[in-house]
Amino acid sequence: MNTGKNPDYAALMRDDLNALRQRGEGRIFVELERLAARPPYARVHGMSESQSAAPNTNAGGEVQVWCSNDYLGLGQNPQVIAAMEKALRHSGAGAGGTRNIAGSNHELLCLERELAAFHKREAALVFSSGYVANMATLAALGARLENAVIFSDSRNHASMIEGMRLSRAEKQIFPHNDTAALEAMLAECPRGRAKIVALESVYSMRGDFAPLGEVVRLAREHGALTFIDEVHGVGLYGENGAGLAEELGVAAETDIIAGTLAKALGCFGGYIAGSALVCDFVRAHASGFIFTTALPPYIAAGARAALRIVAGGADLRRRLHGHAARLREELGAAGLPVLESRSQIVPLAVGDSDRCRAIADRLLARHGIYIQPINYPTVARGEECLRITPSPHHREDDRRRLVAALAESWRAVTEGGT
């Protein structure tokens, strides 16, 4: 007979959360209400009276957002909103279930066809999120391609790592952007073995680029499939905004491009684009596709409208990248530890979770600026940062105010100012 005491589950959970907080790694989220008519502003709920009355905070607790992944502001674009409203009135709020049960709604199939054309591929397959697209696709490929091995960049996103884990395929991790190490690993792998090289095009925390040209060349030379996560590249690079692979001229040589509808397209969901055979294979075997409710028609309609704006959005891209380049220069000139990158992501190295949180809190309370601190496990310990992402809606005086606020907050926190 089992006579032991039952576990105290509440105590176990409290102890775990307390340990996180003591290490400065507890998750604290600010309650925001995005304002469609006033990008890049949002209303903060739960601010104290003194905080909402701070000199640079607008009446009603409005703050300026500098860390959104809605890079082009399309989530607040009138054309996108109108397309969603029209589809919502026509088809209702939901998709009715998984595509295997409720069928594939017309808007979703239209979106897949437009995504395929956007990437100049035979087909595309839409998932409930970019995370699920990565996870489900790599899990299906790794599990169903017999004796597969997946070569993964050491800084790949958690969604890709989870997909590889679920696949139970062998994985070999090469140092970040180290093509010499990747080449050596590929050379040691038997020619007849199934191989997948998985990496991101633009890395989300540091904003650096992958050497896609060299990676694609090595994969072709050694008979490997390429899986390129373009979630931070779609909408922002290339003549038509199809991503960094398009800009570098290697898109046609990649096998699978993974993207998201939730960042530069401003909506929700994820997808892959590739050959009709690859998409059919993933559709048949990916549990994250088979057993998940499909995207509602109104989301698909909004994504289609955003996709058309992106395809002709060279001016939006120029404004965004111009802001990012000037922001890096101005932060450096102010003596702040901005990390080098050429992307729309401008990281400020902090290196300490408590300090990172304190600077973010001061920016919000004293300057009316919202930037979410990035701590472990999103980044490794010691790599804590403030991840800044300008948008086309920010103005030059907004940028100058941000730099001044960051300089003041940095000095106050790191040098004990007031």
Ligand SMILES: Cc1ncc(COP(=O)(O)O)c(C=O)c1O
The other form holds:
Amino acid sequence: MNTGKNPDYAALMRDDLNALRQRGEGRIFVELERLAARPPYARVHGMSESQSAAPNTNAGGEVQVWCSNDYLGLGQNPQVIAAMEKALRHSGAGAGGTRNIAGSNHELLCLERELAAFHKREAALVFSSGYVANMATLAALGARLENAVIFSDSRNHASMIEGMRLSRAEKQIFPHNDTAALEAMLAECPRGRAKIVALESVYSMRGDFAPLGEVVRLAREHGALTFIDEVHGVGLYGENGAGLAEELGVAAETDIIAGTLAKALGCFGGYIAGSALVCDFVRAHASGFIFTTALPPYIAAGARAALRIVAGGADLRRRLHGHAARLREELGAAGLPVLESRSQIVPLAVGDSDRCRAIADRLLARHGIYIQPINYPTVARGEECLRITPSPHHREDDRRRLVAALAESWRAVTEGGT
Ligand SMILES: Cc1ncc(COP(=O)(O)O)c(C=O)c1O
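Now that we've seen the form predicted alone, could you pull up the form predicted together with the named molecule?
Full assembly next; the chain just shown is listed first.
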């Protein structure tokens, strides 16, 4: 029998967390109660020590949320809620099983057919989340297409990185949005080898666009499949809101579109859309699709209602993009370091985790404005930012109040004022 001491698990975990906190990278979550009747307000339950230590604390009060990914406010839309309530009463709370065993419910299959039509594809597959859709699909493709190589943008989301890791396929990382580097890598790869190019259309943290047209062209030229994460593009771009690929007119030439039901559609779950063959292949091999309980019918019903609003939502999109453009201008005019982007995501570069948190704490406590500080590992060290996302529920004067509050908090934190 082995002798000696057992590991001190508590000490190992405490030391790890203490080191994280000392680097300013501890995760602090704000406990919010979303108020469906009063978007974009939410009630805050309990604040961290640093938040409630700030003057004029707003603990227990209502705050305006300026960082939600419910971009179009559909998570609180009466039609979406009504569709969910109806399906909840009709079919109950859960799906009752995995897709394979009793869980392939009618609402979910209707949703898959509607997602396929929305993206003008033969088929779609719904997963428990966008994260799972990305991870499970790339893991299945990379593992099952023999000797595949995956070309991955250096700023790809963690879910794609995890899927590639699970696949054990060779991965080649090209510098962010660098199509010349991608072309060189593709050219070096033997013609007969299976290739997948994986990228996002709208990058989640900096809000910049991929050169999608050029990437799709290169992939075609070199016989590669394209996997495009449109998680931040669906609902926001294109005539029908099907994403940036639709807006750029290249959707028909892409192979797999990955999306979420949880951002612009305001609900929960993720999906891929593509040819019937690709979807069948993923359905057959993706562990994250097969061995987990299916999405409940009421969520599928809500997503279907949201999808209909998005498809006819050109006005909603125009308003949101106008709002984001004006916010960008006003932040720049106030001397704040707004990052260059043209999307619905408006990031302010901070570049330091403590400062980022201090500004966000002050916004919350003093001004009743919630913007989550984005620190490592969500972004690289040195790229810490405040990621602002307007919604159709914010009014013009809300936006002006936000800019004034940000300017005050920024000055107070960076110049050491109070
Ligand atoms: C680019 C990107 N892909 C995928 C996901 C995962 O989507 P979901 O939130 O539906 O799991 C996210 C979520 O934050 C994301 O930003």
